[in-house]
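Presented as structure tokens, the chain that follows is alone, the form predicted alone.
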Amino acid sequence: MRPIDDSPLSRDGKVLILAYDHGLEHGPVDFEDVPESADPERVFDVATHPAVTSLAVQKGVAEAYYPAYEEDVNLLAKVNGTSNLWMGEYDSAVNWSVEYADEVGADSVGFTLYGGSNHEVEMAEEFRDVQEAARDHDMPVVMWAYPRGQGVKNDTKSDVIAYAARQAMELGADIAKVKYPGSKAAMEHVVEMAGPTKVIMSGGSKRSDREFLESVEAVIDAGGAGLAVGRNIFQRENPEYILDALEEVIFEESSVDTALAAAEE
């Protein structure tokens, strides 16, 4: 694996990726609660918060907005993605090359792989090309490791999530982004299965401050490196508040109570 501790993707070995590929993956529904979040410039502004180690976006957003933020934001190029209008078996189109992502200024790349899909073989082959090109450009690789499709009965089971983390490691990902398996003990098993690949949690749907932070705390306590989060940031009226709290939990390894108190201050 490529060490990420000295890369723009991490800070002190920890990771907080602000994911903003939702406009493609989920559509306008994710912006309804906070309509301003549909404006990429607002989210790029949020990404300048010191807790954010990288911002993950698709090609068009990167082209249009990143040049104005390249001094303040580390760019993660999400190189594949498919709209929610797609109704077939889980798959994800490769939308830009690593070489072009490097030209745009990306510091790292991200790739979704749906283990268990009927298209898993093709996606794994596409990941091979992305991973090896990223090595040529000295860019870390984050796998969105999401078991989904006809081969998966329950993608929230802890052993399925552990398998996803192992798959990410076996295929050469530097970081595996996985669903939270439900407990610290289960997360410890996921981290163990990933070996040298760092494990981060997917933020998922918006939850209360405390519930969300408690899951992040469990990930850190289990040896995880952090999280990649979108809706639990940009769907809040005050995203800076939750980022202040996340900075405490992830980088200072503070308790949730301490983090919430610090954010209030």
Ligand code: FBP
Contents of the next structure:
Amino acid sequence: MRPIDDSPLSRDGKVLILAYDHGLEHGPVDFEDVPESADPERVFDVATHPAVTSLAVQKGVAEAYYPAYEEDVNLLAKVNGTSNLWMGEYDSAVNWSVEYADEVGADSVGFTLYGGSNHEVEMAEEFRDVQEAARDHDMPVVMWAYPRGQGVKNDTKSDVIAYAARQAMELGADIAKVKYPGSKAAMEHVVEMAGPTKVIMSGGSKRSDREFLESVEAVIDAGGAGLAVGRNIFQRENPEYILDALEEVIFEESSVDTALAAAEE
Ligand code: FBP
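Could you output the structure for the form predicted together with this ligand, given that the previous block was the form predicted alone?
Below, the chain from earlier opens the complete complex, with every other chain and molecule after it.
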């Protein structure tokens, strides 16, 4: 395990990754509500908010935009990823090497593992290569731990999410990014199963400010380290407002009411 507390991925041991790989994973449909969000430059600008500890992007976006933001944004290289055009069993192509991500300026790497997919074995072997290369380059590793595929009946069940966090820990991830298991108590179990691996919540589809912040508050109360979030930031007309509120909930451990009041100021 590589401690993340001294890494660019975290601030005071807490994590807020702004995820922006949706153009690949979901396609342009994710940019329809806020058309400006299709412009990576706008999202890089949002990532300069002090609450954001890292921006997760794919290779092409990093190559084109990161040189102008190196001073102001920490880069998480999302090294695998697949489009929604693909209709086979869950799998994800490795699109750039850790060595190349380092050259582009990445501070950390991210990798999706679909536990339960018919491709789990190959994906775990690919993860081994990425995790060991990341150790060589002193970069922390975030696993998008998403059980999916023929072996998984319900990927939102809390015991499945706890298994995903445990799998991330056993395979050597420093951070496990998991779906919210539905309650603070369920999240406590997930955090316990992950042992020394930090657990962060996946943002999911866009929700109301209060509903979203309450889930983040429950994660922090349960011992989670924070959040990796995309749509609940860039699909808002005012991403800075929700980032101000998230900064309160994650880093100050404020209540949702206090956070919303602070964001209004
Ligand atoms: P969101 O906060 O928008 O859910 O983003 C987090 C993320 O993991 C992205 O990195 C990824 O593109 C997306 O979710 C995948 O979502 P899903 O596989 O659930 O459709």
